[in-house]
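Taking the form predicted on its own, here's one chain by itself in structure tokens.
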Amino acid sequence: MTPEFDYTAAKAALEWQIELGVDECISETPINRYDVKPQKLKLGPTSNIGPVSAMPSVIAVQESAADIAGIMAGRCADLATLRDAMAVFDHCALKKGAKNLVFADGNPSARVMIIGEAPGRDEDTQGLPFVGDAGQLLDKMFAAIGMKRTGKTVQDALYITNVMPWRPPQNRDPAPEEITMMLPFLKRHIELVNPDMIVLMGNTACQAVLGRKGITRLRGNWTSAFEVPVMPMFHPAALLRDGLKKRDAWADLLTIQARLKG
């Protein structure tokens, strides 16, 4: 017998399931998949299998989506237009399961642009990057060298965004094809902000911008992308899982501070 829920109890039960990572509803009526008869394939002249050349490959679809993203991004003359273009881009399936587009936060005139991986639950809810536990640690990290997302001058301001503007289901890592699809928007984002340096937080950001993974190897070493100096760092979420990494993160922050002053 199905229990009767009032509004408060039903809302609490739903929030509890969301906390567990549920992201898909199931029909109340069960479906017996064994009752679905598979279609018998016909071979020969009367075959009901279409020619292979007529079936669009996954790679072709991904390439066309990236091409469309490139065209849309190239037409954006400012950040507001870029955000609007990303909002109407419907070729990334992550958009269908997300609550909000997470575009950016901070001062677009900042010298430092931070690029993270993808929104989590808190970011998806608020529509802003790095606002959960990892985001609070990020704020403390850069506050230690006199920088913050609410900074009013180019010297103390930060500008923060992500590779992916929508939350992946259950906070999984973005798939390579999803990164490829959204990369034209990220590239245009960097061009419009035109920072003095980019800080890449974690492997996904390094994969998107540098085409390489292995954050333990990459962190702490200056490189460049899109004609901008780049510093890879451990993602704040990794620091929350392993406190020993905070020593390396502090060394990287001091390196960033020294380069800004120099």
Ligand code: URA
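Numbering follows the first chain given and starts at 1. Just so we're on the same page, rigid core means the largest C-alpha set that superposes within 1.5 Å between forms. Only a predicted model underlies this, so the values are computations on that prediction, with no experimental measurement involved. Compared with the form predicted in complex with uracil (URA):
Here Lys11 counts as shifted, since its C-alpha moves by at least 2 Å between these two forms after the core is aligned.
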Contents of the next structure:
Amino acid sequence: MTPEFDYTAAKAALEWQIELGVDECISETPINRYDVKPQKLKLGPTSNIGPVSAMPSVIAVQESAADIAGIMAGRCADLATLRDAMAVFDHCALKKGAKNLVFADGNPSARVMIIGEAPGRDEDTQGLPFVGDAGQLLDKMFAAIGMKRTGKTVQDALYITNVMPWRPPQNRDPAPEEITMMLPFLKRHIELVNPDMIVLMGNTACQAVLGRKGITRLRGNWTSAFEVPVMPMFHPAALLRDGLKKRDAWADLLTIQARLKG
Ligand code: URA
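Can I get the form predicted in complex with uracil (URA) as well, since the one above is the form predicted on its own?
Complete assembly follows, chain above in first position.
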């Protein structure tokens, strides 16, 4: 290493690349990926999710990552265990590039569960969902109808999570296979929180939970998923890009408030 490019400069350059979304090192010798044999999927460490001996069929069958996620999620009896199970789930490549698992924030007793897309840079750094610019707008939107993530009662509280618990590089949209893989955890998350209603923020959340996109048409109309009433809304990041959408978002917030009161 030359004196001009010492340890500190090299570390800063590396951190800068990671910040830009670099998540892989390329070696000097090229690898022909077509010659690399696919590895069989294995369950990750299971210390917190019960004895492996209790799930012999899992290991024998060696199904897809989504199947493994389903089995792991199904064994979680509470949110803490679900969080642990997600933390040891090693089949989603996004985990490798993320600083933190972003599980959830707010009060799990809340009547309203908000589901966003995936962590961004601020969320990845802090390990909490919706703490960046979009998150601050989300907080203001719900404060306008008397609800907040720090709310202590079921009436004024919010519970917030995302479809994906890890930040996608360069904030790209999560890939369909990544969503499919993590969906069993999200389903279990919804079951354990057992909210009175779900608010889906944007298209990725609609795709994951409802199996369809088209937020401009979906928003403002009640639907249901997993036997829970669901209200799709524009994602707060979309509201930051296009202020004209705020009018629709306000209408949706009033619809939510009316249902909670009714
Ligand atoms: N956007 C999301 O969908 N989720 C977050 O946590 C932050 C931004």
